[in-house]
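One chain follows as structure tokens, the form predicted alone.
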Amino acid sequence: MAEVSEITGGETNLAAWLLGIQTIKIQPYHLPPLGPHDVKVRIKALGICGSDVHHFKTMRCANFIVKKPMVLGHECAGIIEEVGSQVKSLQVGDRVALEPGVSCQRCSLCRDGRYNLCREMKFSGSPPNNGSLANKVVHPANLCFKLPDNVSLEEGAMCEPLSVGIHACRRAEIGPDTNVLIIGAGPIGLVTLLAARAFGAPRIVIVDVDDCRLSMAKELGADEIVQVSTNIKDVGEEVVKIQNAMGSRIDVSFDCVGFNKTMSTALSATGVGGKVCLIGLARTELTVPLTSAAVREIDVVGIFRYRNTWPLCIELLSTGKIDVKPLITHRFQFSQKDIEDAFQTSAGGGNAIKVMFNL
């Protein structure tokens, strides 16, 4: 039970609990027993996700509602401190990145390999499941991926957001012949930029309302950046600017926001026969020009989290094909004041891209 702390060698396991709107407290966290196929991990690096911020600000993210105190966080990496009796692939002292979603492994979706869509998914830090912003967590060994020596624990934690971009590029079939438009230059838009380039996209244009984030996108390798407004009446004019910036057909557009305006822009800007991939889930319902997109045979592709991405993420990081380090703009320690400051920093936006805890 969460009310009781784990005490090992005099050390109490502590975690960051979301208790109410904008109310986070470091309190004891009792871990479940170590199963034969589990490992106990001391968390060393954890990034704040946009979903964490939604939970912090409103006690919900889309249809996931926080109804009781919950440990936040799921973008993490750490060091193994204990292994279950049947674990052969990992050992104490290994540095690992954790994939946070535990599927049932029994349903038809899991058996077909689409485990990210499992109806019984237990995802860390998503209600009602506790997350990983804690000294230690217990996690299935098969969801802990060993990091090579040249990949840091912070980079290991970045495998989680990077996985979203990797999965999106796989779903949209990005390759050397695919010109890419990315709408939204927040953390997910930027990792999608990095992933698309690693997948061979020859030309990438990224748009946003914030010039600071657009500057970051340019530094990370975007070929062109376009600043847009929040006014949906500007879509027609902005689409022309975006298409001119691309200079050729837009094959795939990624909407990393999920507003009426962003999705309308994506559908209108994409070339005939192209694809629009909806990544951002800012709204549960959208009003968009679907008919005009249909007659141009625009395929709309959805993604939900990711699947089978950690090995590729680690390979791309270790070989230097992707560098996520510039995305980490702010760092905090694991104290009550730091946790409060970190979440306020992340929620404030501005020049904060990825806020990282070092535990």
Contents of the next structure:
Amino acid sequence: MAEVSEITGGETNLAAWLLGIQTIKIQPYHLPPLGPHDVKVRIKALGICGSDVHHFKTMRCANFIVKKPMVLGHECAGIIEEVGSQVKSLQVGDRVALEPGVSCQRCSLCRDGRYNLCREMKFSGSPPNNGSLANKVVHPANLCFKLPDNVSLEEGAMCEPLSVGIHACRRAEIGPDTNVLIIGAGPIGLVTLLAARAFGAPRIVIVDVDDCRLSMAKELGADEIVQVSTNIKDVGEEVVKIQNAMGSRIDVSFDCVGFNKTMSTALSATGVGGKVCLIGLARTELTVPLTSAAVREIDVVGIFRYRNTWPLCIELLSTGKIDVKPLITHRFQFSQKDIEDAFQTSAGGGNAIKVMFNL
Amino acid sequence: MGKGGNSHEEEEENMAAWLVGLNTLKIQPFKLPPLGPHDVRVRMKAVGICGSDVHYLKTLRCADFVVKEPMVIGHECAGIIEEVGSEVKNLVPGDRVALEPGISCWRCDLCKDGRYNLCPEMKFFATPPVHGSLAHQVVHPADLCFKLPDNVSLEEGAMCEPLSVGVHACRRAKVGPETNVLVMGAGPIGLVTMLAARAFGAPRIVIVDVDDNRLSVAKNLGADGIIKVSTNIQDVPEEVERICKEMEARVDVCFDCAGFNKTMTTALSATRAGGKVCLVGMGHNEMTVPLTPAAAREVDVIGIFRYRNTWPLCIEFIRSGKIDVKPLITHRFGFSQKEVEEAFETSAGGGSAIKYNSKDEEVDLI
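Just the form predicted alone so far, so send over the form predicted together with the partner chain.
Complete assembly follows, chain above in first position.
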């Protein structure tokens, strides 16, 4: 809810600030001035990501440390309220999905199109950059993508996690010839499942330790589901089960978790000459049978966020090739209590896949 | 019957170096299979020793391949055609050829896709149970024998095999005029990889090793930078810094030609975001490495197994002088019981020994 300032009559922009471990407070958020190529967006839908939860629980995520209060959130969509003087492609009232990361567009990686790897990347909700769980944000216009009428704002917010799956499927070259194994049926495993299907993968097997998540995967179109354990000794036996479930060569495996066990399973189960795509960034060091995979010419493909994925995501949603709506399992409003409940729900995992704020 | 053949009244008994037990090689008769219509019979003239040959000698196994019965050793070879099968059109007796060791099935999906090096039915010289080529003569498919130009010696022909590993790795890693290359390990494989990378146009190549002598050889072979590193994994961060300084630019592609935790960790840390690490060396099976931070910088790990379709390019590189493999041949031995044993001991010793060619001596039988 926006508070109306008594003095100026203008609305005070509020945001959800991470102040300390497990401490979020809705407080005023003073926006930067609108640049000529910026737009001001009223945020209407925002999803919680595992990295947001990680920041919430530990005040850090890998090498990113939260050193001062930071606005959380980065998976979002909203309505344009104001456009900068040079903005031609968008106007007030347009419904847009936001791509969070502002890269420098000057370094060799950016100029090569691999801007997701830019070392100067300013990513919403990744310290020290403020995120977008707020009434309004200011964002570059070229990172705001107009939504067709038949794509909701919630689906617009889902473009962000879906982008990870899309980028992974591109890097792994998924197509009508590639049988796919997905390890992990959490939000990332599920968007990867949806993306792989949209890219034409003929057969998709998905594995997880959790029954409920596997049921959802089956409903979302997985050809086979296999329940696995957390015990690394079970890898040999599970690889056989997985290969039987696939029935033919596994061409590409996506490890959407990133543990020794999941990566070992992926490297062992994938067919000769195939690819293993490491998406899940759970650990730093991994102990895996890398050499026996290398002598079978299995390549390990790395994934970091995404690049140039919004237009494709929106197209796939608009044509119905992908339906992300079932992934939104919980909804909350933008209030102090709801925010706290939302993060606890997301952190709890289990049958909570995507927790979505409606502002 | 094939064309050409032995002009002697009595058939010469074919001899070969057999691996008969742990650390035990014996020169013994080796009866050749009959010559098929698409085969040729080759008199071996030059055979190099590979690390895998030494491994079989010392342990009777290499990864999952186990020597269960006596096996002829050796696979890096070149020789002269003695006889050709009835359907062979492109080779004649007297031709000097380099041999590609591995006979794939040509029927499976991998073969049909051109990735025949990964064929599950591969029959490879000196990988059990298939006999190798350290012998007077072998019988081999004609299409795996590549004619050598006049200016390419038989020893250089034998070097095409290890060189092929480097060439295949450079292809998979897409080495070219824009890729600065780091090579971990200056043994035979590191060196052929370096030579191949240069031939593919790599602008700057830095090579690292623990051994000073190997690093000098590398410098003489044209490395832009050499760095001595330790075997202590704690030294990785400092070594990565030194490597990047020596490269004077970012590392685009790194070849790990050793294959240990330390070398892979160095490789993954030193390579730039979006670059590639090619795992060529087969050190340990399970490795503990910072795979996740590398994946989070989209550093891909490329696997390498032997080679495919590399002989024509290797021969062309050598013919044109783009690659000179001769300095890699550090020791030469003849084909006798004593010399074969010495040759393997020298090769196993590593250090300053790079490649050992067992030159077959022709023995006249009366």
